[in-house]
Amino acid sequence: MADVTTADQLDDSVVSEPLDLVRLSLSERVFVKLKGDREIRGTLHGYDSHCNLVLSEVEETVYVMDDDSDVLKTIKKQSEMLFVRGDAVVLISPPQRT
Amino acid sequence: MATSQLLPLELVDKCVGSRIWVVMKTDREFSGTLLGFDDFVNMVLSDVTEYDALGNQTHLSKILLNGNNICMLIPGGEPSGENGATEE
């Protein structure tokens, strides 16, 4: 369990938990979505426990959906750095090819 | 952990006393001066402008912002501000 502390926790090459895949990414560029229909691409600086992020360079997208789920438009912002709260994320990825 | 890393909070923490764009999960945004958070980022905000979803907009001098629906913390930020939102 993680709050016993085991010589592979204080290794940083070790992956033993799903936030170590997080830990892989840091610096890196990230895809991340989020609840309420959001998606936001940046290089990550940094998380901790909660999954509460730091990233910078940041692309946002927020998909207005209307009441047959079908995606009425598309917003997409820019911002240079922001914090995402750690219960509103869904996933945490590599960026997607396309 | 031996990484350095820029933690969550510690961003949070480096924007009292400044302005703040805070995204709620649901289509409400609020803009206003840090003055202070909590674990739970809960957070103190002044000077607020909130932004409901169909774009109307109410000033309120001070408030506490339960944190459990904010979705993104952007510092300096304001909606229509510096960072252009484009439709498609």
Given for the second form:
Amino acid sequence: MADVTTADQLDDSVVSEPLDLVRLSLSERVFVKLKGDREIRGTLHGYDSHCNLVLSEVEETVYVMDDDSDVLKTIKKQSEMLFVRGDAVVLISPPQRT
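Hand over the structure of the form predicted on its own; the form predicted together with the partner chain is what we had up.
Only a single chain is listed, so you will not see partners or other molecules.
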């Protein structure tokens, strides 16, 4: 079974591997781009080496092309808690730090 990292395991702020950036984003709002013209924003609570994600207070945006009028439609959904399978993840953007 894969190791799971949770918000309780924040030890330091060193980024030496790609997933360290995800680790530093635990308990923060992140932007996740998914396959299939989907985007989500939510608070990151956990992840693993496969980029499976657990997020809360999630806003999902789905972009759909209307076949009749060739107009891009936007559908927004709200979820209290969401599990995202890692093979659907294209990118994870951490919160902006100043």
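Only the largest set of C-alpha atoms that superpose within 1.5 Å between the two forms is called the rigid core. Positions refer to the first chain, counted from 1. Remember, it's a predicted structure, so these values are computed and weren't measured experimentally.
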Practice task
Establish whether a shift of 2 Å or more occurs at the C-alpha of residue 49 between the two forms, with the two forms superposed on the rigid core.
Solution key: no
Practice task
Answer yes if the Cα of residue 65 shifts by 2 angstroms or more between the two forms on a rigid-core superposition, and no otherwise.
Solution key: yes
